[in-house]
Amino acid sequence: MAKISINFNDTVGVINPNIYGHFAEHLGRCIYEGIWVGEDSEIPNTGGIRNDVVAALKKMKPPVIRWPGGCFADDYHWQNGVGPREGRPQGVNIHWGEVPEPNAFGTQEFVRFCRMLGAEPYIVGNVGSGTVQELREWVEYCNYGGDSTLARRRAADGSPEPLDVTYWGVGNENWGCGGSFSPEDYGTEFRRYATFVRGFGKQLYVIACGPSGNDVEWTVRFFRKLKKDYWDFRNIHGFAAHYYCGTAGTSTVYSEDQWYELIWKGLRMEDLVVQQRAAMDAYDPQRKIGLIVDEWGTWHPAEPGHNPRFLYQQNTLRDALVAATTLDIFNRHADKVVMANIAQTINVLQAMVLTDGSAMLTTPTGYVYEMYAPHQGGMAVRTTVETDTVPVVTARAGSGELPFVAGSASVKGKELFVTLTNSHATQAVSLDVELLAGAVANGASARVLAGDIHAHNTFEAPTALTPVTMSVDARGSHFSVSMPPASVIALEVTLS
């Protein structure tokens, strides 16, 4: 038995839709085959972009997509990816296997892909090997509505009107693959770059590189540098941390203890959100600068038979539980997080979609994003969960307790949306739902994703694990939900 109380008088904040963002890097088969097949491909496409992938992703309602990396971003020169494709130079992807980079998928193709999905583009600029001029001219190429050489070039490439790109990152992982900067040195570089990232008539959202994991020292040192030399925090709107919970076993081979271990490691995202925001609050108490987690997810050993540098991994119900419990963390802290981008959209790490030639499937993680989409733009309300726990002991990450039941809730008018997880591998849970502040339920619909803890979809059985409808009798201020073991539930409740 477990219980969740939902307090409608205790609102947290509006859930920024961008929390449900994605990330697509020039890595392995994410871009080439995953998104881009070219106009001449036998795989059905629109202007070279796969129709089946677009249809699958649209069901997940991605609000924003981050591109072109990742580590790739800090060796990417945008000029190579514009103009006639037959004239674009071929480069080498130095970070991900030293494979050829044809530059067939560039700025125009990326923005078109985003518009096909109804998503906003988030472009990461090159600080590691690029120049201030290069990033400044990329913004002009995308956004300038007047007459300039770069605006004419954009028009010649097929977009007479500005591409209207709001979100711009000043580098990626600049503590590592993006230049191996100290926080202070990156602070200096950020100031210099951000000075020239102009809107050209549009208000931009400029994002600084944050720490690797929950490295509070990086954050403090970066903001201390900016506060000392850049006291009014000009032209910084977001600060982006990265957190990968890693693996336990492999993507499909793991014990019950390893099932619990990985989900528990995913829950450490909550410490990152709370502690990183607190460190930022010391310098930005009005929260004018948003906390972003623009890379996160599981990271398993690459599947046998695949190039290990392509980071291709299978995706099971365990990954779905990591995704669901992490999204619930972001929802519960809607006052602290303004964007998050799971890594990655297709064929890489914790992907939404996998492809194999002309075949395509949606992963359990992709179905979680589809199930959770109604939270976008809702008002998060406080939830209190009473549940049993299971102890977790790891070799490197310490030990703790994993709660069986977790979740989050949001409200839009007379509609309450609740997402729930039961992380217990073998035990069902009867959950008592209590609505506080005089709220009364008048019916509900629900879907559940559940199965064996190793369940996943393959190209031979692409729908082996999909959400199904479930019955919930939601009437009055108390009702119960029967939660199968190893499950994710999305519950839409009509309020009287």
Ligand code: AHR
Second form
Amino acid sequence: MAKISINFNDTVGVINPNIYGHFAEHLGRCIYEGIWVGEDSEIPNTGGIRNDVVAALKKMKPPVIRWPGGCFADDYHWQNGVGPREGRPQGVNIHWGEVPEPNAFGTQEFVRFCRMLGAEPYIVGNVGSGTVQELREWVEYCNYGGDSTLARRRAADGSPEPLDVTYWGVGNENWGCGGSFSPEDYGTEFRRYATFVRGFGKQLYVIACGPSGNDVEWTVRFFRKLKKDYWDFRNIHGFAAHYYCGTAGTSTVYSEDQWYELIWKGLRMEDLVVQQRAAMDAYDPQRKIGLIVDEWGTWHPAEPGHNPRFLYQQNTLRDALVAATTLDIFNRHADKVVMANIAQTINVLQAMVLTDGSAMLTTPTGYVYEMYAPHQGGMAVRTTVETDTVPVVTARAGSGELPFVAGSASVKGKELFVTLTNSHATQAVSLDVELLAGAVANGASARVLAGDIHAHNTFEAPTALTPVTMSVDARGSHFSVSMPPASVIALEVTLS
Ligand code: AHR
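Switching forms now, from the form predicted on its own to the form predicted in complex with this ligand, please provide the structure.
After this comes the whole thing, all chains and molecules, with the earlier chain placed first.
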């Protein structure tokens, strides 16, 4: 037995659709095979971009996609990825297996991929091994609407009109693979780069590199540096942390305890969101600079038989629970988080879809994104949950209590959208839903993703785990939902 109370008088804020963002890096088979197969491929494609992947991702309504990395971004020189494909240089991907980088997928291909999905492109510039000039010229190539050599190059590459890229990152993980900077040194670099990242008539959204996990010290030292030099936070709109909850066992082999452990580690995202925003509030009390989590997710040992540097992992119902509980955190803190990008879209880490040559499947995590899409742009309303918990003890990440039931709620007019998880590995939960402030339900539709805790999709059984409809009799201000063990539920309630 558990209970969720939804208080319509207590609104949190509009859920920024960008919380449902993605991340695609030149890493393993994410870009090459996962997105780009080339026009001559036997895999059905549109201008080189595979159709099955686009169709599957479209159902998830991705609002924004971050590219080209990741660590790759700070060794990427954008000029290598424009112009006629046959003339593009072949490089080496130094971070991810030292494999050849054909540069067949560059700026034009990326923006085209985004537009096919209805997503905004988010481009990460190269601070670690690049130059201010390179980034400044990349923006000009993409966005300048007048006559310049770079605008002409863009037109010759197939886009007479500006590509209209709003989101620009100034480096990636600059405390690590992006140049091993201290927060103060990165602060100096950031300022220099951001001074020259100009909109060319368009208001850009410039994103600074935030901490590794919930490293509050990085945040304080970075903002103190900008403040100290009286820079007044010019041309910084977002600040992006990364948090990977890691693994417990492997992607598909884990005990019940490890099932709970990983979901619990995923929930540490809530500490990050609250504490990072509090640290930012000290410098930016009006929240003009948005907190972003532009890499997050599970990180299991790579699947046997695959290049370990390709970070290819299976994806089970446990990953789906991590995705769902994390997205619920972002929804519940809609006043604090403006964007989040799960790592990564295809074939890498906690992917939405997996491919094997011409075959493709949607993962349990991908289905969570489909199920949660109606939250995008909704008004988050405060929820209170009463639930049993299970103790979790980890080797290195501390210990605590994992609540079995969690969720979030948002409203759009007369539609209430509630997402729920039951993390109990073996027991169903009867959930009492209470609508406060005089709200009354007048019917609902629901979908559930549930199964054995190890359930996942394979190329032999690609639809072994998919969401199914469930019936919920939602009438009045109280109703009940039967939550199967190990389940994610999406409930659309019509209010009278
Ligand atoms: O997502 C894989 C890698 O994880 C990214 O390249 C890097 O930013 C992070 O460490």
